[in-house]
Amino acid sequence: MFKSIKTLPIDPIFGLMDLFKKDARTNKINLTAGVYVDDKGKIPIFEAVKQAENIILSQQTSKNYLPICGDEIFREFALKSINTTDIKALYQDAIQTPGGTGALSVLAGLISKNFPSASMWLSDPTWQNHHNIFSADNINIKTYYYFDPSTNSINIGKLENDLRHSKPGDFILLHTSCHNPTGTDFNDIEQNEVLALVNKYNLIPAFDNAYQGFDAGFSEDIKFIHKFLANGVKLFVASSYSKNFGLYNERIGALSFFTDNQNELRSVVSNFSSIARSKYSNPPAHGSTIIKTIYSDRKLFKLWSNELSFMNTRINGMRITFADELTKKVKRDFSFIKNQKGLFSLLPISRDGITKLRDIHGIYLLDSGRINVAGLSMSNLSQIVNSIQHILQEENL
């Protein structure tokens, strides 16, 4: 009966995950996953949300379900980390959904059953995980140039070449910040060029929102999304909370969305609860609590935002000096590795550098060549950059 179902391939992060974990080498570096970790190589708790936590084990009295749109006071704070400038024109309202990539799971659902004729334009490259969860619903896929690898920068001509083949109505996925993977966002430039764009070409704008607060700050990283709302365009937005709240294993996110027609977004968030209800019934609770629990106290609040303002610090320190080491020991210009933002970094390493890197020196990276900076540490920055070192002699023979 199951003869004809194929074995399927293992997730490439997780499975290099799972790799990483049987290796026994004392001395092996993660440089996969996209989480933050501290200067130890933990994945630590917000003090913020340690507080949170107790105050909720103090008052909670129930574990009944959340609403299908999930908890409102959680909704209303999606909404306003996204239009902090309150842009009164605008109606607006959110989903919570389970993570970044539920809020993309039910933005795939709308577009599958209200726009069955529309493509879907992701950057390339782009996080692999999109493909997936856009083809699940049978979008039909096309992707925009975006970086180009040999000056590590993006190119807008070529991105304009690739969307004067879609068509009106088809939608296109921004990344709000801190690009994945290759770390390298628009410009302000470069913004106003996509929002020309877009507007041209009558696309459907969606922004990937899952690394808000790891570039210039919380409030300052939506500054794409603003120069799209000022100009009254209706967009989406799928909003992510595991890495600035650090709650990975919560599943915690929301989708947004944006209009001047107040009938429209009663239309579209209705369309969302019937595919939430339909893909995972109602969303969970405890990571809302948790950030609605922050959210409402202004001590609780601040103590998060210092926290995750010493993150980005750390991580921009790191870049800083892993580029400034790189460029030492290897002799050739890595200064592109300041300039980019968040968590990721694309290296040029070839497959089968990357492949003697894990295999030889234990350290692990994506076959793309992205590593995750915020697994840099001064206790591995040497071990680290002599191992690419040696690995780009050996390809520079």
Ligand SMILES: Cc1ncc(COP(=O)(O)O)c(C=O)c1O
Second form
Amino acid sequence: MFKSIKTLPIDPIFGLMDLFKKDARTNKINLTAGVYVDDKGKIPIFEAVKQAENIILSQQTSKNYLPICGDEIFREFALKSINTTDIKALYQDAIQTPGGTGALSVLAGLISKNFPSASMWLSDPTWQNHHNIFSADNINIKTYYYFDPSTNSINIGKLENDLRHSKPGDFILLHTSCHNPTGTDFNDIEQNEVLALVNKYNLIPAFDNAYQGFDAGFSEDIKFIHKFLANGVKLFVASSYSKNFGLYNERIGALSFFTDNQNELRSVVSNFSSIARSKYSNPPAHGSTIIKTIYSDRKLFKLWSNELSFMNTRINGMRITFADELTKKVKRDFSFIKNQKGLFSLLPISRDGITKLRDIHGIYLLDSGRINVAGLSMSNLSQIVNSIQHILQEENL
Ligand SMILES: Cc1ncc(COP(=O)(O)O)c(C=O)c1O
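Now the other one: the form predicted together with the named molecule, given that the block above is the form predicted on its own.
Time for the whole complex; same chain goes first.
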């Protein structure tokens, strides 16, 4: 009866994490997961989150369901952290979702229900789960050229070559900041070029906003979206608060829509609700209660904001040290790592080299060469740099 059900491969990131857990070596190093780890290798809970949880514990009187669209104050926070300058003549609303994945999944539901012939354009490469999420709703996926590994930079010319094959009304997914997996974002000029391309080809932009606060700061990292809003472009934003509040297992995110047309907003948001109702009914409450408690308390908000900046400073410091040490040891220029943003960088190591790094040296990274820069610390840096040098030297023999 179930013969037609095929066994599917395990998710590559969770699969590697499993392998890492089972590895008995004491000097193993995990650079796979997309989570912030501190210099002791721990995934910390923000002090602001702990304090908010204490308040919640003493004040909570019910575990009732949230509305389908989630908590009202949390939704206000989600919108205000995008439309920070209160752009006029803009109608906006947001639905609380189970993580950024939930936000993308509601968006996928909206596209498949209302725009069945539209394609979704994803950057090549991108976070692998983007492919899973949009194909789960039978959306036709296409990819646009993004990152050229030979120059470690974006190639807008090739990107446009791909978008020439788009049709009006197709969707394009853009990473707001800290591109996963390359760590390479559009610079100011390139952002303007992308805006012009989106207008030229009549595309509908959706922003994946999973790392707000890991580049220049929480308020600064939405510059790319602002350019579009200031130009009157209607757009979607799928935000995740997993990383910037450290609330990975609370599953907290938001899907927002911005438009100049009030009726359009009403229709879109009613679709958000209907899709959410059928996919998961209503969102989990703990994450949004934490965020709304922090948002509503000036002192807690400041504390959270300082903690986020501290993480950022540590990552950027590690980027500089890692790039300098690699350049010295391997005698090749790795300075591009310093200019990249957020948790990730792609290392120019072959698949075979990545397997050897894992099997021989106990260093785990994704098969694509993606490393989590936050996983580097002064105590593991020399092991990592020496092992990479060893592998690259062998590859060049
Ligand atoms: C680019 C990108 N988008 C979305 C997400 C989803 O975040 P969440 O864990 O909140 O579902 C991630 C998580 O790793 C991500 O890297």
